[in-house]
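The chain below stands alone, shown as structure tokens; this is the form predicted alone.
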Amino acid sequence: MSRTPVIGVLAVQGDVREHLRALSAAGAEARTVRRPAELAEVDGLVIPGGESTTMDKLVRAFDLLEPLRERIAAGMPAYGSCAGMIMLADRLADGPADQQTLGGLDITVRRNAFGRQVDSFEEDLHIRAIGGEPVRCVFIRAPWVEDCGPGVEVLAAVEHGPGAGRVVAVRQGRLLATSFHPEVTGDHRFHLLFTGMVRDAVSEDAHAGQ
């Protein structure tokens, strides 16, 4: 029988509590993630929403950010809502000059694409990925993404609307990353999604060191 998943959250900034509740609820065992030492001890990570910009510069406060990609580039499964899509993406179309990403995922995103705060909205999507009625999907200050490579799974884009056809949710090998934010609905198909990538990849890496 496999183990229990360790998933951190990082906790720099951004909804936290909420993505612990949800990992929780989808079988995991939930920490949060601030030190360095904190990363080493867990197989997967969350990237909560938040800003951005200011999440990159608290990594790099917290002398995260080379830990972060080297485990990433390592194979660590990870999770972005919002702000955690930014920060997973290789490119950035409208990012400040000195904005850094842990990158991972093959895509251009697009900062605060949908509008304002203001212009925060919800929509049903559906997504085969996680199967079952529609998903209830929030959206505030969200990006979209404007490109992907050819590695890159597209799970859902924006059914209707001015948005319509625009990308919000994606999966490169071990990493999932969503414009919106499934933590604060109730509905924890994409945490146990994750979840179960985070249960394989440990499997996989536990044979491969057999």
Second form
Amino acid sequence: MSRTPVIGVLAVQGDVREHLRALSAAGAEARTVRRPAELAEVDGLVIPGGESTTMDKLVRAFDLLEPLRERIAAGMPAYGSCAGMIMLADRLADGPADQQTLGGLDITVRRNAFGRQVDSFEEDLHIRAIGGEPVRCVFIRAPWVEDCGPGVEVLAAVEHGPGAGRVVAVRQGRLLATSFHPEVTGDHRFHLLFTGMVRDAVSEDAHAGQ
Ligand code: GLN
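Hand over the structure of the form predicted together with glutamine (GLN); the form predicted alone is what we had up.
Starting with the chain above, the whole complex follows.
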């Protein structure tokens, strides 16, 4: 039996509580991460929705920027929803000139791509990696993935309306990102998928003697 994976939620800003709840429901031991010492103790990390420009500033203020980049580069599984997707992107299509990301995902992300707060919407998407019933996807001032590198697997695209065809969920190795917020719907299948990715990473690293 593999041990329960310990999954942190980056807790400098954003909808931390919802992710903690969803991760617990998915069978992980969920904890907040605000300091480098707390980051060092988790097997994987969720970067929540919120406001990526603020999160970027706070991550730097909390001395987490380099430790986060190092752990991601070393293979720590990470899942970013909405602002979290922006934080994991290697490239931003727009955004303030001084906005930095953690990077790791070979994607270009466009912030607020679907419009302003009033243009927020919900849609049921068919997502093969999730299986079963379509997933209710909540988009709140959401980004989309403008382009992705060859190692990136597209998991979902918008199916209807003006944004049809836009990529909104991707996976690359141990990194997962969604433009939408599965943490607010009570459907924990994305958190189950990520918890499984963390579980696999823990056992792979144990076998590799790390
Ligand atoms: N528009 C926000 C940003 O740029 C993201 C919104 C969200 O996380 N719901 O960070």
